[in-house]
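Only one chain is given next, in structure tokens, and it is the form predicted on its own.
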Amino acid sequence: MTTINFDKVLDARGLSCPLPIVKARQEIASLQPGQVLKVLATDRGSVKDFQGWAKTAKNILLVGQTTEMIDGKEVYVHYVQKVG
């Protein structure tokens, strides 16, 4: 497994669609180009939401997605890099 370095963490666990994306968009605006935001979400739909966002947005790159078990729950982890 490849380790992805990140600069900031957004905990969006417990939030339903589309709030993880909405919160991520707000957080990514505060980052400098090249920095990476790690987003924790429990919404299963966030996987496709982040993939769709990365395809349409010009200022971000989805550098990784994975799942982790945290407190006995499956958590979807997204790594988004601000570009340009």
Given for the second form:
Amino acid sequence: MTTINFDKVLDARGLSCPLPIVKARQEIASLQPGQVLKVLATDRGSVKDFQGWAKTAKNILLVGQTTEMIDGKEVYVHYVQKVG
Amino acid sequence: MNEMTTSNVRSVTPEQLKHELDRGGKPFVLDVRNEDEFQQWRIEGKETVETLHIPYFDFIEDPEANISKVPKDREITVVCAKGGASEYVAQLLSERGYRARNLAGGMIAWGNAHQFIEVSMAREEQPDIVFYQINRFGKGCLSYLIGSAGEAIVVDPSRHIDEYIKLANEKGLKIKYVFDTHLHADHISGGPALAERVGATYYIRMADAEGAQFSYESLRDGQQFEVGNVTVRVIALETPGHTPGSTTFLVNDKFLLTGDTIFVKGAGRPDLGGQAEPWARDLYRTLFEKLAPLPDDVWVLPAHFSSTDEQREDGLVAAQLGEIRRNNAVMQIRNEEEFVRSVLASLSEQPAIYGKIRKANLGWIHVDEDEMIEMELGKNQCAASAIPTRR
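With the form predicted on its own in hand, show me what the form predicted in complex with the partner chain looks like.
Then the entire complex follows, led off by the chain already shown.
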């Protein structure tokens, strides 16, 4: 697996829909174009939701999605890059 | 009260929404799930439900542009997967003067809700009978509770076994027998768990349950069961086709609980066990030979419906055999070869999850609550018809 560099982490673990995306959008606002936000989420639905959001939003790009085991729990990880 | 206030958005329960739909209500649904989930299944009513699909993240990204797509003169029922995103969108709409309400618990709650409908015609012949069709409408799954004078039988219970215990308690009935008409592939059976909880005996035919990791009694053709002192007489009929062990129950010679053998429209698909052709032949013999002696006035009470037009005015999914013999497309093909060909041609691909559900229903694998919710998402796809749908 290729490693994705990121500039900021949003811990959205334990938050249910729609909060991971609401908070990710707030965080993206504080980033510079080209910077990447790493989002940790425990809501399985976030996988499809980040894909959908990235298609809708004009200033972001979904550059990677993966899962990590953190504290014995599967975590869904989304990498969102601010563009333009 | 079915409407309540959470945050400052009104919400509606699945049962209340279903009640409105059954009474001819025409809600306007704003579905805010992602595309895949929306394509997979949605809120259905007797008549087409007017539905607008805009994913919730579109509202987050550009609230004003998306809100302007929503009609302002209608009451908007907002729907999502679990009820959180829809509440968020309903709030956005309410703040701008729209009449918006949230479907509490979203499509998961819709898929888990149960509606109790009395099989009222049973009482004309036996006034003290308690006979309910339990409609898990989001999935299109039907189950039954039949009781008399303190005792009851439950057929094809969902995994939400408290629903049946509650109903039995309300009616003063002790559940004595629990039956599964066959090994289900579309939902997790509550049969073994319900029987264990209430101290009843669980029955399924061995042909379907061989190797199961729980105790059961095998149903035998012609076997009779009685509950209550006035007796509800139940006869098990071997009716293979959907599965080799499919069993139909004849109650008081008048009500036929057909499982997935025959529906109001269509019949049970014969391909779920990977032996489509021989099972389609079994289905043919079941429909045209085994059930042939039953008179036209017998009521068919199936385990599923596919579309809400299988529901009668009173909400019950039922039809008399005569009507089914006349109108059900599957029953029109009297030639065995043609029947097998047509049924096989009508089959859509079976959902990939069905194999796992069968394993769970045999007790071969254990799944937690979250997994069960995910495995059961969407409407059942257990029916075959005589109308080709294969793409």
